[in-house]
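Let's start with one chain on its own, the form predicted on its own, as structure tokens.
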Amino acid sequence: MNIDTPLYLDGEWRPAIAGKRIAVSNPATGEVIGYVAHAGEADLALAVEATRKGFATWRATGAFERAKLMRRAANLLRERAEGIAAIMTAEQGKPLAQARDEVLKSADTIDWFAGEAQRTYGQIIPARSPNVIQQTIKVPVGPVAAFTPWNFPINQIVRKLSAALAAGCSIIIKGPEETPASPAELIRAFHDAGLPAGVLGLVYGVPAEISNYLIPHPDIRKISFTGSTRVGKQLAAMASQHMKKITMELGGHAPVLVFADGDIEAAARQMAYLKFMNAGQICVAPTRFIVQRPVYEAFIEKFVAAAGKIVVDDGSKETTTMGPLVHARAVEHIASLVEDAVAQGARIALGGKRIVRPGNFFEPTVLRDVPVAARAMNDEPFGPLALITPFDTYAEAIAEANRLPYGLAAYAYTGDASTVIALGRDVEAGMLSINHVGISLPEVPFGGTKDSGMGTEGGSEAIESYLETRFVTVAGTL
């Protein structure tokens, strides 16, 4: 497969101006199949006066029109399924089902926030005066620059666009170099939708290139960024200084809290297939395991059981349940991470190494007794990685799941209600799900508290980050 990329600006395909592209690889064979367009200042002033353009038309559109736009664009999306899955399998190297079902996840969400379009409510306020009319009303906020990772290549731009689009804002992306002709097709899907000109711009380059041109510009009002903690409290900051609004799904370091009273063999089923998936490349994946003595080696016994049957391969064959990651150097890293555990004498109870062959390949690597000391227990390992380590009381257990400065997504398995209720007062994450995977679905909120971002980018308070309130009053005479 041989995958070029373009840039997409003021509604055209376009190669970068200067002619520069990057090269794309398999990693599950390390070959170049294709290159992307590497936007230099000359392409990104054309995207900004582009989108400016753009958002004077769109936020002129009605809410029900931008609303079928979106909705022909969802169809078209799930009509190209086939197609994207295999692109995105080839250059971010997730199995075939799991792509297919990011492209198919990403059309639900174009479909929920269409529906959002069309319920950005103000409020009549009671007034002191009886001649006198108080009201607020919403409005796009403007031209918004969003920037996304590789790891879930359509799914991370997905949210951001169709919120900007609701809303009636422009945006620019800032695509992942890593996996650029997947984002590709779902631009092009709202181009063939008939999005105007203008209104959508999709560019490709140096990271810190593109932040340091856009966020800053007079012309982008909004920021959103998914990536690390390190980076967004740097883009953060930046925008801070020049008072843009943001949005920030940062990195986390999931624990799931096992007790006693749990269904252990739903908890071991359902959390080995969340850890492994996108071979641990997700910043919600469950890492460390908190498990109540008395289960203890039970849970274990049946999280490896579960983590032993995965078949690791490319992504391209249809029998792949995990792909390889995607670069050389995060197989380094979870090396790094397995060695020092070990050394601090934590037991591998599964897997361990790489895998030797083209690509960049490790075994689904399960780890049990992990001190807190080790570099595992406090990095985000993002990875095929999962730390088992054991509790006794409530309080030991809540006292690990909030030790670090991450609060993205957390999960548990208990059969008591009160322990329910407890800990959805107690754990610091911005998602919990207890008893199940109840998380990542466009209806709900997606985000984090602490070190781990700052907003949401589902359920129905995602689009309010791309509004303004503005108060009206009107006195009349009678």
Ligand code: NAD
The other form holds:
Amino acid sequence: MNIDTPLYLDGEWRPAIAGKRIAVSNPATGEVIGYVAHAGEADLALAVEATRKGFATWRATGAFERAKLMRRAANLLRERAEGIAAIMTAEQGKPLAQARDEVLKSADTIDWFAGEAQRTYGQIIPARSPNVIQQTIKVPVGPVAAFTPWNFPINQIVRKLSAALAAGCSIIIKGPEETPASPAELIRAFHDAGLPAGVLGLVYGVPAEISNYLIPHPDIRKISFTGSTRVGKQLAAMASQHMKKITMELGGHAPVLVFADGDIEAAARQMAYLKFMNAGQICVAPTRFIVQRPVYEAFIEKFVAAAGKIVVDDGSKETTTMGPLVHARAVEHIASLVEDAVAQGARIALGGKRIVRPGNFFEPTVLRDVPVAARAMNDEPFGPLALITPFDTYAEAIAEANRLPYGLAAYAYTGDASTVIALGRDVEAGMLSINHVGISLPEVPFGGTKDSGMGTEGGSEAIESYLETRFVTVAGTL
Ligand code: NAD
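Swap state to the form predicted together with the named molecule from the form predicted on its own:
Now the full complex is given, and it begins with the chain already shown.
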């Protein structure tokens, strides 16, 4: 694999004007596998100028045309899924099957938003006079700047890109420098589908330099960011100073409430799969397992058995079910969380160590009886670490589920209808999945509350944050 990812500006692939590049490594081997162009201020100025022109073109393109072009791009992505998956695995580390799945689901996301493009309805509001029509119309908010991370190199971009294009906005994406080449293939699908120049831009570089340039720029009207809560708060503050609309998808620390009347077999199997998917580098990864005491030991046994079957290796091997972490510093982070939890009394039920080989590997790890004071119970691990603690009463479970400032995803297993109703009311999370894993589909909301962010990137509301509502009232004269 040899990566050489340029910038995409004004409909053309080009190197950075100053010729700078950033090295890209394979996290499974530690080897440098190529480079990505590093945008400077001159490139960003070009990107903004192009997006301004692109917006004028795209907003004047009818919704049906926009939708047709988007569907063409989705089909190209499907045709190219195999090749793109191999690139993603080489730069990000996830197993090939998960990379393929990401590409195909991203094509579905484009299709779904293409449909939404055709349904940005306004309203007719009953007027006080029969001679007056009061209407609202939806117009695209304007050029968007989007900042996306490396954990789902394509999926994190496609939600923002598809919503923006469906609404009639142009968009500049600051992609992830760790994993630049697979997102470039997403952009290529839109280029090859015939997207007009300037509607879409792709840049890489120093994240803070790019956000400091784009967010305050008067031509940029909306900011969308996915990443850590710490960075999200900084960018949201900057965007507010310039009165820009924002969507923020930030960190999480998802609780899993396993009640004694739930199907613990299904809970163990489904949650072990989701916990270690993408090596735990998922904002909605289940992390705090809060298990009712009568089934505590049985759940741990089943969960550990399921997690113990995970095959950790280079993601490019078809047999691998968990790859490396993206950074060496992520391995250090998990190791220090485990060390701290054990020092505070947690017991290791599985794993617990880094895997000594080239690349950034850590064992699938399960800690039990973890005290709430342990750092891992409070800081987002963003890695292959499951934390299990017991509870007795419903009130205790809810108190633990809601204890942290995060409120992204939550999961629960129960066979009791009253508990289901109460959970929907009581759990402070943007998404709650009960008795199955059913989140992160294009047609349902995806977003958090509290420190996990604001806005949704899925469902019928997602396009709204790329639109403005204008009110037009008109009086007849006859
Ligand atoms: P980080 O905080 O350094 O970066 C997170 C993301 O924000 C990266 O994509 C980075 O490029 C971007 N970023 C950082 N500073 C920026 C700035 N000033 N302007 C614009 N973008 C900026 O963390 P990391 O080590 O890359 O990832 C680890 C942490 O990030 C995790 O603990 C997790 O909380 C968070 N994260 C969340 C998601 C998610 O899906 N919500 C994805 C990736 C990372």
